[in-house]
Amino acid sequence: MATESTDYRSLIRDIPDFPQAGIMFRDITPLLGDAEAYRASIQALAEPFRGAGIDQVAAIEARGYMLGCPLAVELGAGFVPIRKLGKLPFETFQAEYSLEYGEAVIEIHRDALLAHHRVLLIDDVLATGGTMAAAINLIEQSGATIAGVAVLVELGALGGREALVGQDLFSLITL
């Protein structure tokens, strides 16, 4: 496994002004498109949740996605997918949120979680924590129980861990 010798930082572009003036956007497609990379963040995300008898792993659309499954896949869990208010067919449960430039809505299916379920929740990015928030809202609305959190990048300066206290809480980065 090559987590202590990745330089995961170097493969993290800042984008200025994205998606509105003042923002920084950080950018993981360099990272996703680095094989060795990519696949030793999913084993270093996996890493302090291995024997926790996480049940699912539930994502936060879109980029929570691209770790949620793969990991999913290397803890033998289910994967769950969190979206945009409106993208899921089924019944849901929803939760209201702010971010560092609007206001969103995400859901879940009713029936995606047991109430037995342990649950790995997962995103590409922790800034305010407000996305992070309503996620966790969700999953406590589905009656299952959060196993801990896990983000590739945390913007420390940002605060989002305090939005998240009482969680187990895991960055593979913070800037």
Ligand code: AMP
Given for the second form:
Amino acid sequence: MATESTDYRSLIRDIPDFPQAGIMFRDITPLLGDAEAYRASIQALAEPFRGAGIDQVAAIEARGYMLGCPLAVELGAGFVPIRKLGKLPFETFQAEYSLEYGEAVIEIHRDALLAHHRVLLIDDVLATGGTMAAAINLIEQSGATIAGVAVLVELGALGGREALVGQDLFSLITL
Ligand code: AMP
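Let's compare: the form predicted alone is above, so bring in the form predicted in complex with the ligand.
Entire complex below, previous chain first.
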């Protein structure tokens, strides 16, 4: 069982001005490196979605995989990678989203999700919500149902939650 008392916040390291000036980077590697806290965080992320009939966990490259893969195993679901443009070998759906400077594209395999699948989408950090909104767009193109959206860290001041209107968003830590 995940423990209520796990101090996840102390295991998120704040790195100022990374990868560029003005960004406070939330580094999750101390949490990943703590065996008990990592396991507890996966169980806590799984908890709201147990019994929700999750067929597939979809996660966003690359830090999303560090949570999405163990979460899929924990929930008895499959795992579906969402990747940056040009990395997936088979036919894909694509979605474009805005970064601070310019645009980016993420992809999902066209046959990864089926219309009857219930999908849990996970990433490490929710900031403006642009990345998550693009991933939701990919799942919608697949015709599957988004049963939930989860993040380890929600940066509350950046408005990501408001960008995901209508989604059932669960965040383990809000900063
Ligand atoms: P956004 O699209 O603005 O919600 O940004 C979310 C994506 O960018 C996630 O995949 C995060 O891994 C990454 N990200 C954005 N801001 C931060 C931050 N301050 N610290 C760590 N990762 C971040």
